[in-house]
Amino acid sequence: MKQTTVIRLKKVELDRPVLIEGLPGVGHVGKLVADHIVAELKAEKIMEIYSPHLPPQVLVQGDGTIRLVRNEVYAYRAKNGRDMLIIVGDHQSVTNEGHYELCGVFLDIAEEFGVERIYTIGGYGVGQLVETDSVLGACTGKEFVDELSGYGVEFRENEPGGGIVGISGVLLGLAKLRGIEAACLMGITSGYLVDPKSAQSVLKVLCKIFGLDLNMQALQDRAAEMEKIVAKLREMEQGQQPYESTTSEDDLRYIG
């Protein structure tokens, strides 16, 4: 393979979508929020998309057999409210030039499909644990800034301080170039651990956003799980337990 392929599966008239990109991350905050959007509004998987700047390897499946990595492109159809195209995969591109090329690859989808606005999900690390349900957001232009200031989000100077690194920055620029709204919404998290609760906090603001009422048990089970590793992680640093005790099977099933 020596360039990105799209594979269409199935061919969907939308009426102006958003476009709604949750790839792997920081906190994986990004992959959680729209797989989840994915699996209860229960999109339809529309495109396959392979490319050389993905990671070299396959993944094993349930019944032994394997698929090459990717990404892939679910619509959703609203009988009421607005109609949605969600890039969902396994990773980002783990070259500069591949995520320049990428983008460009789901900007085109998004013109084809007349996308006027695109959201991305992502993790804002700040490298300690932390207990909060903020979300910061970046955006193309002003206005834009002050509607979602409405929701919540959270506009801070100079932060992130160092710029927003990867697909959820680099889908921002280039759609700014072509004339497409775009913002990032980023829920603070530590960085080191899947972070559910982070991504709950995001996933609220975007059903205030576009009027969804989504089922959260499953985040909400995550975070509780996850709420028992960082309690133990206090208390790691704290001094009061040993690390053997946090390094059980059970444990480490939630962790990466």
Given for the second form:
Protein chains: 4
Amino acid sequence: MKQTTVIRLKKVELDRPVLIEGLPGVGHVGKLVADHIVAELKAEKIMEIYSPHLPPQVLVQGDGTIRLVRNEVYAYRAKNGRDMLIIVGDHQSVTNEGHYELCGVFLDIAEEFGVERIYTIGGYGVGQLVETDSVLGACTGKEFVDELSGYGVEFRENEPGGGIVGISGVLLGLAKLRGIEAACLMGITSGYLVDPKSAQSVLKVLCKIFGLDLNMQALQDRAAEMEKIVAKLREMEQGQQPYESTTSEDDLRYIG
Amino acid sequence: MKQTTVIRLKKVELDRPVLIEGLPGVGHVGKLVADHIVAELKAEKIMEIYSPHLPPQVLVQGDGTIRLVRNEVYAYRAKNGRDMLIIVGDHQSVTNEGHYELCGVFLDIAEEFGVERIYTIGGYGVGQLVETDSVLGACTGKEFVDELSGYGVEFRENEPGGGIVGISGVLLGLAKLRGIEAACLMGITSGYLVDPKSAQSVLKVLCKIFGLDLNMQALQDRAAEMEKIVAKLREMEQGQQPYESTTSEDDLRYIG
Amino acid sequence: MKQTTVIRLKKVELDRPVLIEGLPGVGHVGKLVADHIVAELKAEKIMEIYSPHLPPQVLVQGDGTIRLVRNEVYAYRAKNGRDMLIIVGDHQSVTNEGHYELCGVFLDIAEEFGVERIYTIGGYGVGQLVETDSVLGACTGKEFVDELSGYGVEFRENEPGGGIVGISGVLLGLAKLRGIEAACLMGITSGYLVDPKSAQSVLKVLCKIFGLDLNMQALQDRAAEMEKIVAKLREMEQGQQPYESTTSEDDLRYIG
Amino acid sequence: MKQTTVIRLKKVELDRPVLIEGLPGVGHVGKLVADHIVAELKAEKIMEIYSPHLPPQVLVQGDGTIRLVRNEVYAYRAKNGRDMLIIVGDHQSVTNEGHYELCGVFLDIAEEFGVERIYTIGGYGVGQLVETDSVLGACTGKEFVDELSGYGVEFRENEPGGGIVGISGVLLGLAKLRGIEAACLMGITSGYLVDPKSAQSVLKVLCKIFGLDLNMQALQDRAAEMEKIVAKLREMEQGQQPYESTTSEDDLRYIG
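Show the other one: the form predicted together with a further copy of the same chain, since we just had the form predicted alone.
Zooming out: every chain and molecule, the one shown earlier first.
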């Protein structure tokens, strides 16, 4: 395989869908959000995308079967409300050029379905444990900024200072060049841990935007577990106490 | 040379062969197994594969002559039993894209010979010295999992947790996309040392599967030597004794 | 996007323009100089250049909108004096091959406009804080060396010893192969800090060469701020005093 | 520039020349030898080779002019004896694939001139200061090994253990695939310092092979200077004395 390859599993008709992208990144916020939407909306997988720019790796599933790492496109046909395309996956590109190439492939798909708006989801790592449900935004155009401000998305001057790196950034940038409106929603997170709480904050904003009423139990459960771990980490930090054996190995499986 | 190049040395007819791949990797388990099969079955080299994705390196042989690092395809025509194609070599790809490209080349060869099943061989590094003859498996499909379980191959939920990285993984993943059944057999090994004992465990499973009766003396001899080294390493570890001069340089040549 | 892409925003006629390149590099000298020229001459943006060899990143602007990292070409039509093309941008290539590819693109543009002379601007990092307004030069030909010597540009045997690495070097090298005269002007700088003072030194030389009378206030203001910081750094170095809280966070925003 | 580019400066007729390659590498042995041959034989430059796989860098020459890093081909027409093509240059490829690509280019040139034998020159780093004029060899074929043994070239089993990495290795390997005889001559060297003494050893062997009588003064002078430095380093090592100021900066310019 020398080229990025799109395998089409199913043909669907969608009415001017929005595209939501959530691949693994800072705090896994994007992946948590997009996976949750796919699960709750029972969206249907319509494409698999394989690429030599993804890691050379297969994943081993619970039943002993494998699958090559990939990105996937899911389709959701709304009864009332917005149709959606959702991009999820195991990894982002591991090469510099791969980010540009894969975003080009995603945008070709978006244009094929007449997508007019793209939402990319990520985490904004601030380097310390934080208690906030702020969601930071960045958009291709000023009206989109104003519109999202109305949903509580924050736009802070010079943040993120380093720009947005990786798929969520490049997809915005290349969408702008093709005249497609796009926004990145970033949950604020420490950047050290998988952060289902930050994912919830972003998801709430998306639900408001699309008038969706999604069950958040799964994310809440994971967030509750992470909070216990975070509480312990804080204790250890403050008391400089040695690692306590009461934190079971099981809890820690959620870190990283 | 800008492209992966296949040099065909000999034309052979094979009857629905299986393909076995064993290139250097964790514990060199794959390479030890595949090289042993080639030697014991007196399989015949039919192709050499050169690629700019292999290291830029020649090997110097005992007589002062060199050869470019490469992968090789051997053919075995069984009197009774299964015909085989065996892929061996000096190195795996050293670039990300190279893994995908070389696996594509291997699968083209597999399809040319009508291969229906592929076995990739690797080591599963657990990070500590272990005494086990367990062989871990991963397959493209559930029936294959069940079949291999019958030969004693273990399938453990969430193991290997990091998936299978490199040629043995990608070959499985891309085979699945082409509709070819494939399995990876992984000998459990520390990951620190060349492990002929772990290779023996995998080889025994393969012999059962194919009804082969291979002489294992060569691997046993190497395993015995490694065990002596391991025993000394254990001693040193436990007693925190300084390195003893009784471990000759000669012994250590087998490490790494 | 698999290829470097040039987006043409405006058609302009220029009379045998010179090309000035100033992208981020050592001390950001090149970028400071070229950005200042663009601002003071009110040069007009005529092209945007996007490339998979630039980092996979968008920048977030003050109003919450983003843009993909890029290089830009500005045109200046002189009332009297030299017409100019100025190349500025957010980043240099992050891949080895990308430097060669992007320089090829820049030279195609230069040839299209009949450019006969190219000036690339950079910093020459000497590894310690320096007080000098020396500008070091390197040229494609000896007559150009002599000519620039007349403007006070210094040519020192074996400096820079390591040659000129990156876009400012490769552009010179490839220009020579195409028969276009080119020079690199390097402001001497520590290499540790953004250096608007060094940029001013280079700018003064350029003004002499082109008979320009540019307002330098903006660079002077930044230089004055940096000098305060440098003074504090020197104090700390000499007195080995701990970091003083009187250096506000605000000051330090200019470093790096 | 997206492709390796060969610029032909002069057309020459050669009678079944040998090709000698000496690019920078371990101890700079190859470069010292090839540059010395070019200078002493007054060989003529006939080609320049530029490539995006070389570093993105120009070199600044004594008179302030620059040139892009490159490889060069020189031709020597012998009055009596062997015609020669000599490949010299500033750098080897800095990418993995570049080694394969550039060697392909070199071999195309070799075939164009009817080259039947290639000599690549390198250093064999042993990791400590050594006093030896041994030259280690490796060849594409056994007869060539025997022939070179007659000239005092040593062939040691399993040395170099790690094979030959880089241009000198790949050129041998790819030459073999094209049916061109090739040998690598390696001067034994510490690997820490530029080693003109080791270069002399290799040069003496080459002179014997080709019946040449080259003046070695230039290499002898550099070797004498290096010996003084090495002597001082040894002293410092044994006496664990602090660095003495009698080692002038000037001496050290020859290191590295």
